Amino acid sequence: MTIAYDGTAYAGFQSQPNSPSIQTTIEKALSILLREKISIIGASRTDAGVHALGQVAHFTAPHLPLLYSLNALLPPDIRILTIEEVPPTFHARYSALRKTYYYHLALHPDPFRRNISLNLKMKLDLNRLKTGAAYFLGTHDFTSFSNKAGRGCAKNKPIKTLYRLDLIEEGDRIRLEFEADGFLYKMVRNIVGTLLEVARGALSPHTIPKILQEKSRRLAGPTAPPHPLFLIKVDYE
């Protein structure tokens, strides 16, 4: 199923034990639907905050539930868009070829948009934050822009290649455009802090190779504030 959330409210998409998480709530509509226990698995294990307009996630049923019937056991900041059958080879995260992620800036506060995008108070200097997005193009370990450098996938899978990085200015707002065969934890809000410290003067977009070899999270910027960050689309063959 392909699902969009409102990701304000929850914990992220995984299931956590004392706080609401997209996966628990889907899970317990469907077990509710199909009356058995029903588990999910999603393509990304999204932050605490993020938001998704194409979420997948994979399950195993007796048959498939009403679209009609799950959304209406589902609060309205969930919406599962579609369901189809799928062979049994398929994973939503292992056979997933490409990830998109959005990251929305607003030059200027916008009280509509506080949730889904960040209210910049410094001036960027865009020139600045362009060439330093090039250098994240291509095939890197990207250990230096993971949170979580010493377990997980940043681990053992360290290596991203990443195919696209686009900054689409749309009147006062900047939408930074991520794409690629995966990512590590937190590795998009870890490069857009280090983009926006290039941006206003604090660092030099040529010490981003630099940072790329270390492989140390020390050295790039700060973390970006989750809430801009929405999970666009997983691609599949």
Given for the second form:
There are 2 protein chains.
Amino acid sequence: MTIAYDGTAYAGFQSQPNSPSIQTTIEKALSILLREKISIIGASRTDAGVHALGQVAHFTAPHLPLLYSLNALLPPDIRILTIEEVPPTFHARYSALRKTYYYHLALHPDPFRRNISLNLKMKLDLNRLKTGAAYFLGTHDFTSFSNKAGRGCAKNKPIKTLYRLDLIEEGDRIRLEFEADGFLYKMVRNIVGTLLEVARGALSPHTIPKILQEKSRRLAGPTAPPHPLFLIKVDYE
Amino acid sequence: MTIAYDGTAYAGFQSQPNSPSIQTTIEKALSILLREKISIIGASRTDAGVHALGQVAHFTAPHLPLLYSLNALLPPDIRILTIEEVPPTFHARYSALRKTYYYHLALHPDPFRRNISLNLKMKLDLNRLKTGAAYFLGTHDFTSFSNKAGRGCAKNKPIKTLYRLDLIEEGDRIRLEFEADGFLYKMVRNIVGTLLEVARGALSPHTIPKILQEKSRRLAGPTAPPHPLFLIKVDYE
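Show the other one: the form predicted together with a further copy of the same chain, since we just had the form predicted alone.
Following is the full complex, with the preceding chain placed first.
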């Protein structure tokens, strides 16, 4: 199934003790509908506050539930967009070939985008940002842009290929579009945090290759906040 | 000043006992900033859950407060967009010549628009809706489309001129745009509720002139919900 959600009220996609997660909310609805305990596996473990327009998850069930009935059991901040049968070899996470994330920046505060966009308090040099962004393209060891994952998270191979990092300007909004064969824990937010340091003049764009080579968080910028980040889509064969 | 707000968390623009309103929230910030008790008067008393992109309010103060400082004292769901000095004859409500409201409909549920758009559960006949909408244009007594205002609200003259009622389709979203010299209490929501009855086939579009002539809520459709309604702008001389 493909899923859209406003992550504002959730502790992230993955089940957490004592906090509502997207996963447990959907599992509860599916279990009521199918009258047996259902577990789902998501393509991406989006963090607390991160949103999705095209998360993918799979599960094993006696039959395909009706989309309409499933949405009726879910809160309005989680919507199942499509649901379909897949071969037993399909795995939402391991079969994924490519993922796309967007990160939203705003030049002016907007009360309707406060939970989905980062309001920039300073003027940014977008040419510096573009110069910096170009250094991330291609295949790199992204260890310098990855936080240590929490307990129970599988270790991810640190070498990833970033196919696309585009800066799209629309009026007073800026969107950073990331497309890669995979992302490390907090990788997008760490790249954005570093590019914002570059754009405000605190870091030279040309130090990025050196930061990548260091394989350490030490030289990279801070982790940008989660609420402007959207998982847009997951591609499969 | 012009004001944008997400009305989701508020009991409406106007001060209410025991509930947070847009007005009291702004008055509190202004009073802190200007070190004296400030009262503001808004152009439009938007209801609980109704939003604004261009509400206008005026107040009397010893000097013009800084926009930046005022926004720093306000919650992120209320933003002052502009602030300027006006002649003492200016009155946000009485000097208003024209107001524009938008009402947002959506053909598919969207978790990011759940507080700002009405999700249509049935298919609508938009041609019927357009036929019905045309009957509202011009100068009419809109009593049939007005709820009785609450205690303390001034009685409004029931004859209004509707300059524009446009239906704009954008992908799976529909926007109804209203422009008039003034609106009665819940008038937009009552017109929308009636047009939705027309669009789903429950009411003939050609009964609208009769409903207007009746000067009674009896024949009109129900009041549509407040959360898809936006005060877009208020025009002055």
